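As structure tokens, one chain now follows by itself in the form predicted on its own.
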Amino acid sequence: MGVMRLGFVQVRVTDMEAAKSHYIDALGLEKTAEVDGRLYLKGWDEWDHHSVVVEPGGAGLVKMAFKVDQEEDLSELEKRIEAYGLPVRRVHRHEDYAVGEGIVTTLPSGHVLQLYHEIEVLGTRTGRLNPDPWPDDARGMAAPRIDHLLVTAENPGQFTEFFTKVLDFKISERVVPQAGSDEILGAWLYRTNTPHDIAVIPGPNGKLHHFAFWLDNWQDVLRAGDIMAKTGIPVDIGPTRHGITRGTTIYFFDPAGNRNEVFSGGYITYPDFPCITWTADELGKGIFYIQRELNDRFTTVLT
């Protein structure tokens, strides 16, 4: 019941042709449609019509969309969101291309959140019958799927409260000012069995820090780094490892300045997974375990 997983991320870019080269040729996503000026993309191992939507108009997050388990979950979650004090708007079928009926709200953090159940299913590149482990025509980094996103909020505690109390997310890891404090400075939240489907850190309301694509292993992350070097993609940091989530990572930028990540590893979560706590004085090691310090660009460059 309720939210199953991250469905898609919709972002703005400054140059659609440059974005196509980045997301299709370098990251290896598949173009599934181009309608009304928007580009629809998916990883080769994703079933649904799209997991990324790119539109012209600058940079930053247009909205984040999560898929729910049952159609009736939308009505229940609509009531919960309204009870929390937020207005909700119904999204009509195909108001979003290839997506069924849903609901949308704007969070106190300024981020637009959409929930939906139905979306057109295209299938994976390898199919359902006797599939091979990867497609022969994979391009670039060959990202199989989207993994998570991280946003900023002036009040990360309120953001976390909404996702846990209204949408029933769990907290895998959190950052607090000091041991024994319950004040949330950052939180990694999940509904699936990964370390996080969404995370929040302190910063301006409405901003995107990054959205991430899963790769199968550390060797694939290193190969992705080689592709970034060969194609001139600006790298923020990595290859390295996180303390929080334990994942291996490279952060980099699309041509509009939106930060992307390739991510692998981490651990498996369950509904009874206990929350791991980090104190603010150890956040450098939590974010970048090997370097043990944050760079200014990582905490200040947002879209």
Second form
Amino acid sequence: MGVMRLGFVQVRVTDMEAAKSHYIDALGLEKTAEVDGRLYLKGWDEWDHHSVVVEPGGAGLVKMAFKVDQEEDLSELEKRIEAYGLPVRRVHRHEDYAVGEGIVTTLPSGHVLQLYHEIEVLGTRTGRLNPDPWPDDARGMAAPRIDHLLVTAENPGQFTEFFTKVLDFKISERVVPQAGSDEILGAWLYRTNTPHDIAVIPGPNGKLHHFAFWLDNWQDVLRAGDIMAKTGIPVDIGPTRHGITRGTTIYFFDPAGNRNEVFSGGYITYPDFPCITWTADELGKGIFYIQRELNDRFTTVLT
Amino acid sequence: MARITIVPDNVAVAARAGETVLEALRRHGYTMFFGCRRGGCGVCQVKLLDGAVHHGPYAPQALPQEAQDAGMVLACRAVADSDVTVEMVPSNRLRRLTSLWATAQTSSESG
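Let's compare: the form predicted on its own is above, so bring in the form predicted in complex with its partner chain.
Okay, now the whole complex, with that chain kicking things off.
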């Protein structure tokens, strides 16, 4: 059945110790390994070995990796990506720590996309037998899992075409210049039953806008905001609500300047979920439903 | 205590030890367009006209070599090592957020 979900994002940071403090102490992720200078992290409710990989080298996205349902999906998707005209490289088993064989390609937008099926499974501290609802010794924002990422592309329509036609993503919401137009300025794309696993907005190629962590409810989003204030984490905007996805949110920055989000709420999607359309003149409301205007920082600050 | 002078506004603020240019401005009630505050995005570049600064950690793409060669520094990461004069880039401008408070604060610190 192809791509199942977002597996992990790999990002660069300027200071590994500061990154540990941010992702482990403040966000509450669990360190699962530290190998060859890279830090491997997962949320407390994630079973696989990692959902975030942090490495030294500045800021920005090294790659995004999606997990496919079956091992056979890799060769099928390899064919499809090559048929689309992009070169594909095979990733050997354990070329990435704890990750099995995969394929990797560089999208026309410059973003590196990896697909894999096998990854070491560590399980969770609450376990699979008569589990408690949350683990003891949760730290900080106690993010249970990664949710999605947003990137920028000079041609968001082409980016969207690749994800929908080659990887069978569906569009939950899109931004068009005006009602009736099919020109995609931005798109929110899913393979799971959430409003988005990945989204794209216009901007320079190869850039990361943010990656987001799920929180269970609005109260947890507010509490995350309290932790940002207590620990001096720079906030971009929020707490507020998105028109697009209907999620509640705070955007903030990691110690290298990569934007993170805590995200909660929103609807569920399913195979016959219709595509919701926003016109560019209402985009302020689409992004920040309460403030109803975009700000320069949100639209121009990228890593 | 290093004195940070911003041109073309000719605003001067006193920076505490270890305080970045941006932190010093904000503490005195001024602001400018800035982004991540972590040296990652580069939108807070200003031009160092006089004096010396050192930078905290920043990503190379936030302050590429060409920008460094042109005298640019990151307001969010640059700490003044001496009295400095920095110039706002044309796309950015210094703004006073809290006029009354800033006046009192600036005069008490510089007085």
